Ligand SMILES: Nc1ncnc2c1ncn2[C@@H]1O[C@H](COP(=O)(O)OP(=O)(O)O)[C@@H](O)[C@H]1O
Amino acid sequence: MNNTRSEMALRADGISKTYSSESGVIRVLNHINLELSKSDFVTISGPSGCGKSTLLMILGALQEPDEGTLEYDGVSPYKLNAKDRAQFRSTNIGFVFQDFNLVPYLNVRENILCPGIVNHSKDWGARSAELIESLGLSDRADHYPDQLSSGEKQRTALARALLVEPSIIFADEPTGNLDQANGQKVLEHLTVYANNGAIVMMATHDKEAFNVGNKHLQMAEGSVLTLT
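Output the coordinates of this single chain in the form predicted on its own.
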């Protein structure tokens, strides 16, 4: 990670989200309050359906809350127009998903370079090559997602998230489909990234992964039970 990456703080106040269903309105998040700063590695646990993924989507400026405010160093992404919000995300936020979300017709190198398409601050070739090597993907750089193992897909997704050196990484069950060795590699890279001044927020069902963070958030039925 170079020293040009900006460092951000995140503040969420009263974040709430509901969905409508045949059985009525379901409150997924109930007035969540959070303050995070550089080098916070927050792991989130809780039963399925408690709102972990929804919280990450809202904090990552991908899904607007029904109530509450979100700010990154005074910038409120949900007050930006769609184009400016997308630019804000591409510059400051990285995502790692359990199901990888790789583009099937792009090879490993091209998938990793995707965030650079909308972030023109520099040529990202050298950075992508560095990530490919550090994540053990050198012999897979020209392969396509359907030619990769689950571990290789997740390492590709992690490299893509890290490409533009975002201030914040959101990871939703990033080790859920991986064996222990590959899961450990992902956790090690996320830990190093947080230690270098970024915020990392990771939802997980894995007790081992939960203990990796330096802050631990437990959720139930859309509410934060504890943040330690």
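Could the form predicted in complex with this ligand be given as well, to go with the form predicted on its own?
Only a single chain is listed, so you will not see partners or other molecules.
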């Protein structure tokens, strides 16, 4: 029993989410259950609007579900107060947003270093330099987001998510704006990251990207159709 628990890194039970707007109420997620272990690289696919981004944000402790529980090795992020939850996120979770969410008045290097502002466990200078180099951003490090191509923004967002070496990475369509070679580079980074013991969850429209990883979750209208 103890062994089983210590190997389980993420457990979500009965996660449901409804959005209300002027045009009515939409049930975006319907009692989703998921158990993931360290080194799992899970890809999520499904039609636009089926709830992929919402699921990633809920599992990433960014948006509370209406129903259901989320637990990471015995810690329930939504039972923590806002400050402790932010601390939990900054230590354990990296998030690559679908629309990047780069800070417009910070350059590439400064954007990448952002998670280090909250997480003081070490000086992140060397780690940021290594990510800038390995993600091909060396000659863009002093540029601002509005001077970057979509692919460069995407890689900056990925480097920022990887900075503090979190145990879980959520990536929302991280290859959506990249050409084949750059997309491949991002997938290789995420694969190596998972192989080193992290959990990686990636939403993707791209068939090739969907087949990367060891678990594949097909969604439709707020429910998990298959997990293979």
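Quantities reported herein were computed from a predicted structural model and do not represent experimental measurements. We call the rigid core whatever largest set of C-alpha positions still superposes within 1.5 Å between the two forms. Residue numbers count along the first chain shown, from 1.
Taking the core as reference, the C-alpha deviation of S23 between the two forms is 4.2 Å.
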